[in-house]
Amino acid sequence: METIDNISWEIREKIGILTLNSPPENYLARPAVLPLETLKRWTACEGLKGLLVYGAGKHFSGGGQPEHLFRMALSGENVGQDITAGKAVLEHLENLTIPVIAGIRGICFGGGLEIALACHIRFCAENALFAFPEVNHRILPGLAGTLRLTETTGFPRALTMILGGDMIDATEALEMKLVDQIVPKSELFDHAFGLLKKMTHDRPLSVIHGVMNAMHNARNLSREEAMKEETRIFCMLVREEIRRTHENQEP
């Protein structure tokens, strides 16, 4: 296991586990979350098929600490540069060509919620609590939380949650599609890890990457371009399967 900026990394059965690891609240060390090059190195491990984002102990993450942010600004540090770096980290997480699942227990606030929103699938325990409390400190979510929450829940609910600064529970999070499923907290890790294994264990990496690329294209490209890319990926995988079958049949 390797730990950098209160975030730990390990691999089990070709599944990466990224743990927010500064209990009890798992506050983020800084707005940049962790160095982008570190995340790229971790997720470039050969054979990696999926990624689980989890929180050590009872909570997912309380996010950043506004007081720390204000101290950074007063000391002359370039807060905007740090925020931009954090955005790049979450953009890389979101655009990975392997499935990424967040397993959420306890509090998931601020920057912690922004990390969860960058994951492709979100499971939470029945005790999970969600909030963007930044407005109570006269700021707003800075790691693209305004964008991703709006994309996930729609404008009215995102506006109510961000500008209201209120906390919601697991049931309301599921109802507004902020999470995809509520799982008993004692089963959360195994459930998320098990789904990653089920989706990927007997799949060639080329298929996993192909599916993920096609689905990213559906979100990021025009409909016409996404359909062209889907055809290209489909034909590439067909050629690969023919080649694999031919090689296996050779004496």
Contents of the next structure:
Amino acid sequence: METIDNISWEIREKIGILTLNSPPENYLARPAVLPLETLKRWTACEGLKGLLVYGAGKHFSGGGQPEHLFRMALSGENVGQDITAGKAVLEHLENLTIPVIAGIRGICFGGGLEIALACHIRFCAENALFAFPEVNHRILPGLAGTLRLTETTGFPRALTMILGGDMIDATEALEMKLVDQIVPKSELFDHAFGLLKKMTHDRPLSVIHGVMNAMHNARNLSREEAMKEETRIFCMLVREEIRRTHENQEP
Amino acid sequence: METVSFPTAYSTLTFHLTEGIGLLRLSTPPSNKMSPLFFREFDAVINQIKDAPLVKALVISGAGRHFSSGADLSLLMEEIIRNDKLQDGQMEQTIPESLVGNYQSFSALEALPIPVIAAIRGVCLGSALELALFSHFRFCSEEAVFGLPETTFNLIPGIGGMTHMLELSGKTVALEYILRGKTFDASEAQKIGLVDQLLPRHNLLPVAIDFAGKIPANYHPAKKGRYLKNYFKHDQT
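Compare with the form predicted alone: the form predicted together with the partner chain:
After this comes the whole thing, all chains and molecules, with the earlier chain placed first.
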């Protein structure tokens, strides 16, 4: 296990586990979450088929600490640069071509919620609590959470949550589609890990990447272009499958 | 009752027009497998329907017990590499025009200004489910079986199935069902938003046709929910 900026990384059975690891609140060390190069290095590991983001201890993450941010700004550090770096980190997470699941127990605030929103699937325990409390400090969610929350829950709910700064519980989060499923706390890790395994274990990486790319295209490209890309990926996989069959036939 | 068939003879599908309702059937039973020829004929018939003002609604169904088991994979794979051989040693990988054409004819189906209803009995797998997903409404019988099993053959759904499933069922369900390639029954299909209405097998086609006939002339797919609500509140026994 390797830990950088309060975030730990390990791989179990081809599934990467990214643990927000500074209990009890698992506060983020900095607005940039962790260096992009670190995340890239971790996720580039050969044969990786899925990723689980989890919080150590009782909580997912309380996010960043605004005092840090203000202190950084006062001491002349370039906060904007750090925020931009954080955006790139979450974008990398979001665009990974393996499925990424967030398992959320306890608090999931601010930067923690930003990370969860960059994951492809969110499961939470009954005791999960979600908020973007940034407005209470007269700032806003800075890692594209305003965009991702709007995409996920629709404009009215996102606006209410971001401008109101109020906390919502697991049931509300499920109702507004901020999370995909509520799972008992004690089973959350196994459930999320198990789903990643079930989805990926007997699939070649090329198929996993193909499916994920097609899914991302649905978000990032026009419908027309996304469909064309899907056909291109399909043809590529067909060629690969034919090659594989030939190789197996040869003595 | 006057029934009109389009003059062109098709060998993999049939099309009949009765009182403004077109009934298109995939007809290579028992499995109604979608061959390259089917895709060409399907494209032709959609183009005919597009230009036929007499067709006020379209119902798509399978001949016999099943909707369709999907594309004929071996023929499809052959078609893709046949193209490669023509490349004569060049590594450039082209997309066969026919495959782009498949997507285009499904899109043309979706873009029809008339209601398009898929009436699904038996199996509806792979490209057949993709075809159903490009339809505006999906009714199915209670024993229907669905799935996008492509990944279990190390492939992906190639004609817009993922995009549609993502829109209808959300990311979690789409990812899980597609990556696992698992099949599911009618009630599950309804639960995840892929099917609008479950019907007893013997009622499926009559209800789909009756429903098609009751949709007002100023049809718009965005009002889908309203049409369903109005019809199934008042008309179903």
